[in-house]
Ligand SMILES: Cc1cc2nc3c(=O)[nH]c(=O)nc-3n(C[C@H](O)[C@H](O)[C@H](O)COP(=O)(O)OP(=O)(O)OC[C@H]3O[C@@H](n4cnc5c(N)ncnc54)[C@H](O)[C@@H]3O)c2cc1C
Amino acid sequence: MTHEVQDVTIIGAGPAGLFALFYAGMRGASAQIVDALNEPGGQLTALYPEKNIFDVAGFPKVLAKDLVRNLITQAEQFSGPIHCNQRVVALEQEEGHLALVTETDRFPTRTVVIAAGIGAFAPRRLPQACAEPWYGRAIFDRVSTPADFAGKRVVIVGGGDSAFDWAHQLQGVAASVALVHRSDRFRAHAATVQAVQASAAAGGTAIYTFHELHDIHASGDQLVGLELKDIKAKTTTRIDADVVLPMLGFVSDIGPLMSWGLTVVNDEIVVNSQMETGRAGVYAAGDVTTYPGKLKLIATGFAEASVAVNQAYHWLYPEKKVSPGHSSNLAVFGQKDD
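Can I get the structure for only this chain, the form predicted alone?
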């Protein structure tokens, strides 16, 4: 499918990309987002929707999923579409404009803002063949709502932040929680590890170190238990389970961006203070960028998104100012235009 030409096409629906979509609409530019994931929010949605964020201006604290919802609501004022499940594979030059090509669609555009975060990423899957048929039925590698697991016997596989975050948050929600990891060294925040270990000491969460999935037990089409293998003793242990949450990290890849004529260092795009990439009409913002003094923060991404969009807008319409002025005075919001 070939879509209509837009002034600005943003790659990535994380916080920087969503704010860029709003900002483009505020400037009167037609805009859209393309994103490889199946829903907006980037890492906030995929990795820690239930975690509080404390360094977003104006919010003493805000749940990651609530911040995403508010960013989408803010952008929806201008009706710029968000196209999910669209993995970009190429950027092509057409007569008078560019075209982003995905695995299924074509998005003609006059400018591009790359807000791709760490790139297209996908959860690491359990390597055991016995697990594959259960994905989407009893094995879920993305979690958004703890209530979905109320009363369930949940087994979490992993030893990083996501594994411990969900082990902690599902206490008191799930009927039982077990954490399975191949070693006794964890890559999670110490406070969360201590909270889960305290639960284990009190007879709550079960922790199986030096264990891995060996087999799955089912009753009909229902998963009812797991067989775990002790990788040191080579023995096996059966535990009850209704749901498995593999929290094994993500595989990320900036993929075709490497071939777009941009300067890329350590999978990050080098930009200047105008968020220019060196290719005409192509800008970047957020975690995918690098420059001297770069800070990888959501707050920084918001600022970079506004700079990128304003520069793209001025490049498209040289008669327009780079700065939009104060939003409190803009006619687009029904105020008296300066």
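Quick caveat, the model's predicted, so the values are computed rather than measured. Numbering follows the first chain given and starts at 1. We call the rigid core whatever largest set of C-alpha positions still superposes within 1.5 Å between the two forms. Compared with the form predicted together with the ligand:
- The Cα position of residue 225 differs by 2 Å or more between these two forms after fitting on the rigid core.
- After superposing the rigid core, the Cα of residue 113 is displaced by less than 2 Å between these two forms.
- Relative to the superposed core, residue 171 shifts its CA atom by 2 Å or more between these two forms.
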Contents of the next structure:
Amino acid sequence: MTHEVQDVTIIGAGPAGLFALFYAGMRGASAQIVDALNEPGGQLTALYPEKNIFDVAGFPKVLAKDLVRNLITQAEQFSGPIHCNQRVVALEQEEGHLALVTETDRFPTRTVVIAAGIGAFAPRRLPQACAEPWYGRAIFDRVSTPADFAGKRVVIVGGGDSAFDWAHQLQGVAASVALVHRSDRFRAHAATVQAVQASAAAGGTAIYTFHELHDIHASGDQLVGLELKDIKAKTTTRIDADVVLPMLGFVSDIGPLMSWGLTVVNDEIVVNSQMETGRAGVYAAGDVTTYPGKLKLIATGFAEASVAVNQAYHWLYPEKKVSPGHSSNLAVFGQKDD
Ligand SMILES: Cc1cc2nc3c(=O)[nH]c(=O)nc-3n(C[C@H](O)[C@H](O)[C@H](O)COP(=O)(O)OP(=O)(O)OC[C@H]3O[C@@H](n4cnc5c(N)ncnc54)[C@H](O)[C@@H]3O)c2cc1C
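Please show me the structure of the same protein in the form predicted together with the ligand, now that we have looked at it in the form predicted alone.
What follows is the whole complex; the chain from before opens it.
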């Protein structure tokens, strides 16, 4: 699918990218975000949604997932879409503009703001070779709707927030829920762990600590069970299963950005104080950038996003000032002066 040409296309829906989307809207530029993940928020959503952040200006403390929600709400004042599940693999030059290319779509754009953080996130896959043929059929690492698993015997692999959240949410929806983890230490919100453990004590969720996937049992083309290995006792156990949900965290890959003719040092894009990358119309912001004195923080990412977007807008429309003026005076927010 080829999308309509936009003034600004932002790679990455982390905090820097989300704030860039808001800023582009505030300047009156058409804009969109393209992100590899199935939901916005970058590292905050993928790695630490339940952790408090204490150094974002104006918030004495804020849960990472709440900060993301606020950033989305702020950006939604304007109509720039966020395209998820779209990993950008190429930046191409078209007649009069650029185009970002993903595995399925093409996003023509006049300027680009790369806010790709530490790279495109993808769910970590089960390391056992026996699992690979079942991805997309009975093994799913991107899940969103509990009802999809109604009446199924579900096995969740992992010991973090996502594993416990889904074990909790699927209780009473799935026919059975088992949670398999290689250790007895969990990296999940204490209240959710307690809820799942209480369900296990009452005969609900089955929890297998110090276990991992060993083999898969099938009947025809249906997955019907798993062989689990006790990594301490070196014994195996068979359990019934229709569906496996690996919740093993994420791996990130900066790969595609390396070949776009930008100056990249240690997987970071070198930018100047205007957030220019050296390629006309291509700017960068957030963790993906480097310059003397760089701090990889949400606060600096916000500032860099506003610089990048204002520069991109001025480059595109030279008659428009770089400085946006004060938002407290802008007509776009219903204020009198513009
Ligand atoms: C556990 C933890 C705790 C932290 N605590 C704090 C804290 O207290 N305070 C603080 O200031 N910072 C903290 N940080 C750091 C902070 O999260 C980062 O500085 C911030 O997320 C960077 O934002 P970003 O938007 O630049 O990139 P990211 O959040 O990394 O987002 C980048 C996005 O770009 C997408 N992307 C990348 N490449 C592509 C591609 N090719 N195609 C499509 N999409 C792509 C990714 O999928 C991702 O969604 C913490 C980090 C961690 C891991």
